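Let's start with one chain on its own, the form predicted on its own, as structure tokens.
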Amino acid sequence: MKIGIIGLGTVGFGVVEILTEQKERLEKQIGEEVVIKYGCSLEEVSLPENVIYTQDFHDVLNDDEVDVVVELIGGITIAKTIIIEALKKGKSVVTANKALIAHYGEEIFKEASLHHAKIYYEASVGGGIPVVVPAKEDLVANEILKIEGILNGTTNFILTLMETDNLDFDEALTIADGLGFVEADASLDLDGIDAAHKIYILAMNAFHSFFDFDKIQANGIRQVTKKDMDYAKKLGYRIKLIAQAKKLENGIGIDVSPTLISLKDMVANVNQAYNVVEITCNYLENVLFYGKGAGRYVTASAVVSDIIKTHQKDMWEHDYTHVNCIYPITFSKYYIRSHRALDIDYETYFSQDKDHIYITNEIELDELTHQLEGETYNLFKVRG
């Protein structure tokens, strides 16, 4: 097995380290030599002896000896070109590129099928947490009914800081950014786009469906205040950014939104930069996948697992149907904070200072917002 790694940033160099340090063990496991032939990046880095450094990804793609192309540059332009060209040449591809799969997965997987090439992408969801493979392979006896969870470690870290260190959003964001948790484009994290990429991938495999990523309604955490978190806790909840998807009779329900989760729920107690994915099935019922969602070795471990997986004879098929009916999941209980008493149907109510706090009974969001027309309020989903 000869490998070309394109992208030698944090994760890419982590892959080089793991493949170098674990070389003997991995070779015994698959009964084949594991060789990194190329390391490709715009900035030269110190690579192990006998690894060829190049700035031109074409050197990797045009070398017939390279069996596996590892794309770790990110983005949806050059990365797409690299992956498509590698598949056309019949090379196996391993990627951690969640945005590319979410936006162009249908095109990429059709190309892989056409050229009988393998593509694996475990590291695109949940860092090193094994969830893509189990959901696609190990749960095959089950019909997956629903997927939900915390899929973005940055926002979870920020919300944890707001609660534990008594900080407002901007203060917590500054700390998270200083620690390197926030993407260069902060909107990917803060506006729920990163989590939407990941729930797309999970829903795609669970429901055997392609759909337009832009139809996913994603709401981030910018509107979550320390006051709302305190009131939620007083009511027995914690606010988390939850991505969820479920199969509907007429399509797929999928969205990302800040949600109040009962403190008795395991998901509510996943803190810091950790991720959790909860999958509801017809036979297995509920299964949870929990762990660190980002980091050099965390993500690199998933990439290496996929590289080794290319050695197997079997390949993943993505013979899925394109679905046009994509809806946000809007029938729910809701948390509302208002500066005046409201005429709404509620399950729980209390007032403090000048705030009126409600947990509504289950209601369609359109009906609720119609009732709240003309009012000023903060509103979040409530799970359960």
Ligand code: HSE
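Residue numbers count along the first chain shown, from 1. The term rigid core refers to the maximal set of C-alpha atoms that superpose within 1.5 Å between the two forms. Only residues modelled in both forms are compared. Keep in mind that what you see is a predicted model, and the values were worked out from it rather than measured. Compared with the form predicted together with this ligand:
- For the relative rotation of rigid parts between the two forms, the listed residue sitting on a hinge is Lys313 (options: Glu49, Ala184, Lys313, Glu249).
- Rotation of the smaller rigid segment with respect to the larger between the two forms, from C-alpha superposition: 180°.
- Displacement of the C-alpha atoms by 2 Å or more across three or more consecutive residues between the two forms, following core superposition, is confined to the single run 312-384.
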Given for the second form:
Amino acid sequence: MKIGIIGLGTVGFGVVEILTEQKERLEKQIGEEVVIKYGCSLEEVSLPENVIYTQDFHDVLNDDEVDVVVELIGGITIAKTIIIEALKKGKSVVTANKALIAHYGEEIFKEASLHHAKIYYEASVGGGIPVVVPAKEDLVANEILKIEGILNGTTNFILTLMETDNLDFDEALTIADGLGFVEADASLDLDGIDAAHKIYILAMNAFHSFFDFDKIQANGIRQVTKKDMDYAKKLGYRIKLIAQAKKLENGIGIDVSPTLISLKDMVANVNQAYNVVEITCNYLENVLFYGKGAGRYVTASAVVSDIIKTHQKDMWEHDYTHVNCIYPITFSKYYIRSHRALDIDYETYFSQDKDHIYITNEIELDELTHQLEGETYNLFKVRG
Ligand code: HSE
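Switching from the form predicted on its own: structure of the form predicted together with this ligand?
What follows is the whole complex; the chain from before opens it.
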């Protein structure tokens, strides 16, 4: 496999790093060499030895040896030209470009079929969380009825900060911006456009339909005030920016909108810059995908997985190695309830009724049980 990466920003560099660090394992996975032949960017950057640096994307597209083009420049103009040209030459394309797929997916996929080329775009929604393939393939036994989720990490971070730190929208936005969370065009995040790009892509795959992106009504979080959040909480809700798509009898219902979600709902407890996608279908009912929706390695992880998929041999051959060394995982914190005070290292302790309750520091179970010899106690592992 010979790869040309066009766009060497945060994610592009993450892709170079993962492909370099994981080279041996990935090559074993597909049974052939994984070579980054080109790194293309307008700004001069330092790349690993043997990677050709170019400022001209035509060098990548015109090289017949390159069979995978990775488009990471973003935007919907030059990126579109690059992708269409690569597909026309029969190259596989991997992209994280949500805006491009949402606006021009129909045209791009037609071009891909025409030239028997493939385009992969898992990284365009939910960063590294696998959601596009599940919506497209893994739930095929089901009819997908609805998809909803928190698809924009920046606005989720702002809403979380407003609540936890008692800030108004502008104050929280300034902090999010300072941390580099907000897109160069802030409107994409704040007005729900980025979330609309992403729900378009999920709906397109879940409902096997193209439609006009411009028909999606997107409302962002600018109208959400601390006061609304407090009232919502009093009513048992939290305000989240929810992107939603569902099949209607006469079409597809789709929008992005600040929404009160019951505090009992798991989606209401997805905070900070995390994303969540909930798919409702007729047999499986509800399934949730949760994780980080942005960041260098997070997004690069999905891009690299797509790159490998372009040359994936049969995953169902199960040519795994048999491992004999199987052990229980015993290095942990432990919860202990005893009727006597114990002489152990602990992180938390209290006594109630006749019970002495401990959460230990992390310790090997053998060592702990040795310290507890002769005592009677109840013990469970503690996570976190
Ligand atoms: N601005 C986007 C977000 C980046 O906050 O989710 C990842 O797509």
